[in-house]
Amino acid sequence: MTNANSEKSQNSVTLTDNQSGQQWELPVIDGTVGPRVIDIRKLYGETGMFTYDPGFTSTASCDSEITYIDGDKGILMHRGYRIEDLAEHCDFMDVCHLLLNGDLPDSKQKTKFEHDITYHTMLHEQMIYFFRGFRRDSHPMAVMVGVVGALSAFYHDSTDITDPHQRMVASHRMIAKMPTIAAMAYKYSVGQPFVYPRNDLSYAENFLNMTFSVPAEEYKISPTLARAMDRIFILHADHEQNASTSTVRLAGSSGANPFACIASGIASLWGPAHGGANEAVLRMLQEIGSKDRIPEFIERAKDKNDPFRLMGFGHRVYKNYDPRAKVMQKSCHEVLDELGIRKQEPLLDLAMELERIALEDDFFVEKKLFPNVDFYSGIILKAMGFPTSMFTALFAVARTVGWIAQWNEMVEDPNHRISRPRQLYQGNTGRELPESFKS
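Return the coordinates for this one chain only, taking the form predicted in complex with carboxymethyl coenzyme *A.
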């Protein structure tokens, strides 16, 4: 990385104040790949000015070695590996190890890592009472925000963020316990008994078993469904500085404990513009109902006066096909074939037709609005038997490793400071309190 104090004209830009004519030299930092970055850390001190960037569309909030996205080319890499390769040749535990530790595990490391995760999958028994406190019709994300936040009340031996060992234990705990919490939220919502984790199953198999098995009969885990579940976890594992990850980093920047930080990430993920999108895709497809109504909805999406948006289309970063969407589309077909429900799943047909029409429409082409990962994940999850309310909870299970890897990276960064953005104040500049308030 180029030093921020590098020589003047070589790696810097000049800022000119057109009012006063004053000029300042701002250093430019080069990453290993990707756009160059203007270093404005000293801007306020030197110029008395802030930058204005609501939504952070032009702001790098940190340096990171974890995930790289080239939105124009449709590239997503974790620690330098392409997502397509990871989805094809690795399992979720490999990807977790990669994100957390920087490298794919060798066989010895893999065995140890799987052991570390597996032996943290159970929840403190007392936590079951938390579930009982919720209404049965609570949204699983509401339950998850609460229960994950409450982990810090139970696991005091892993909340000291200055201790690397405690940070590692907290990381393993969260990756391990999240499927248990999500499955319990589901079981509670349908009134079935909780199913405890099983250490003889893989991460994905264990999650399917905790979600779908009942004590009354044997549950056979389909290898195709377990593979699809594992792939869904891989595809959602991390995605650079998105809203929930930035939320986790921001919460963590104050020194908050890791369980509280991840709970804040879950809260952010819940929104329909982020993790809630696959749920919204399904609702939208159900609302459209039949192929002949697609043009009507396309027109609504294009109408500036109509708030309706085509859910599952568009992305803040990808201005090309989301590489995860391609893998997900393939998985989607495999799952429907395995379950033999392609014909009974008219929503997939509808989704394909919607995709075809939108991709040929000038509005979507010009604005580079391609299907994103959520466009297909909702259909697969529905076919697998998950209710729509669980979709975002599954996303949270998968993204936990990304959040925790990013949080660890921030805590370990010697330069990290509390995140404290500034503002462009547009309000009143001083008002007299009305007399009636002064007595």
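Output block for the form predicted on its own, input the form predicted in complex with carboxymethyl coenzyme *A:
Here you get just the chain by itself.
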């Protein structure tokens, strides 16, 4: 792994204090691709000053070889492979192997990796009683935060982060058990019996079976739905240093066990500004209500003085087309055609009409407000029968491999330190304690 100590550029920038006239040279580091980076690690020691960057949107918190995003060009790559190619030609296990190990697996590696994941899908039987401590109406994300954090109380043989073997076992366990936990959270909320994992099914098939099958009858898994589920997992597997990934790295920097770190990532993902975007799409569609009201809401979206926003259009990172959306759009139409419910389900019919109008409207085309991955994934999950409360839980299932890969990369970095952001203090100074407290 490369690290910021092995500078690839001898360039520097000069920082000048206009009050004192003092100057300092700060080295500039070049990555293999993307913006150049000013190395400020010695800034405080040399100048006595910090930088001020709320949200860290202009700060590289680490160096990484896993994922690269160019939002202006609409590029997302994992280990150098474009997301479109991975989603079209690989399955989720391929992508998991790629993120964790750096390369796509050959046939022998694929067989072993699938075996290692498959035979970790069951939960410790005692954890079933843990679920019963939650109310039936608990949000699935609340259940997942609790259950995933509790895994460290059941799997003591994979919590030593200094042992590479234990880290590998913990990584496989997390990827394998997350669908089981998510499916159990759903089953518990609807009062149905838990369905145990099956070793003869693929990762996506197994998740669908655990979620939707019941003991009373055989559940037939649609290849189209399984492939769509697999693509959703691929497209959400990792997204560079986002809020939840940064949270996992932050927790991991203290030496916390991997299960605790992933639980912290789930908690961060739960926020509506992060993992709840596809839920917001469904709420927006419900607000619009019918196709004949679409023009009204389109005009409202154009009005800067109107607080209404079209959810699922545009993206904070991608200033062009979200590359994941192109793949998800194809899956979306395949699923709706397979289920044949587009006309029977007003919300889905409304979504397709909104997509058509927005893609043809000059305002949205000029502003590059194209449908993003959340728009299509929300529609797909709704069509499959998932309640909106499960949408973010599914996101967590997919993103677990990215969190684990990023956590492993951080732990293996010999230069990693405990994260400790600084602050710009604006509070009171030197206050005297009231006399009444001294008596």
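Numbering follows the first chain given and starts at 1. Throughout, rigid core stands for the largest set of C-alpha atoms superposing within 1.5 Å between the two forms. Here the structure is a predicted model, which means the values were calculated and not measured.
> With both forms fit on the core, is the shift of the CA atom of residue 299 between these two forms 2 Å or larger?
Replying inline: Yes; that C-alpha moves by at least 2 Å between these two forms.
> After superposition on the rigid core, does the Cα atom of residue 308 shift by at least 2 Å between these two forms?
Replying inline: Superposed on the core, residue 308 moves its C-alpha 2 Å or more between these two forms.
> Superposing on the rigid core, does the Cα of residue 356 end up 2 Å or more away between these two forms?
Replying inline: Result for residue 356: yes, a 2 Å-plus shift.
> How much does the C-alpha of residue 290 move between these two forms, in Å, when the core is lined up?
Replying inline: The shift comes out to 2.4 Å.
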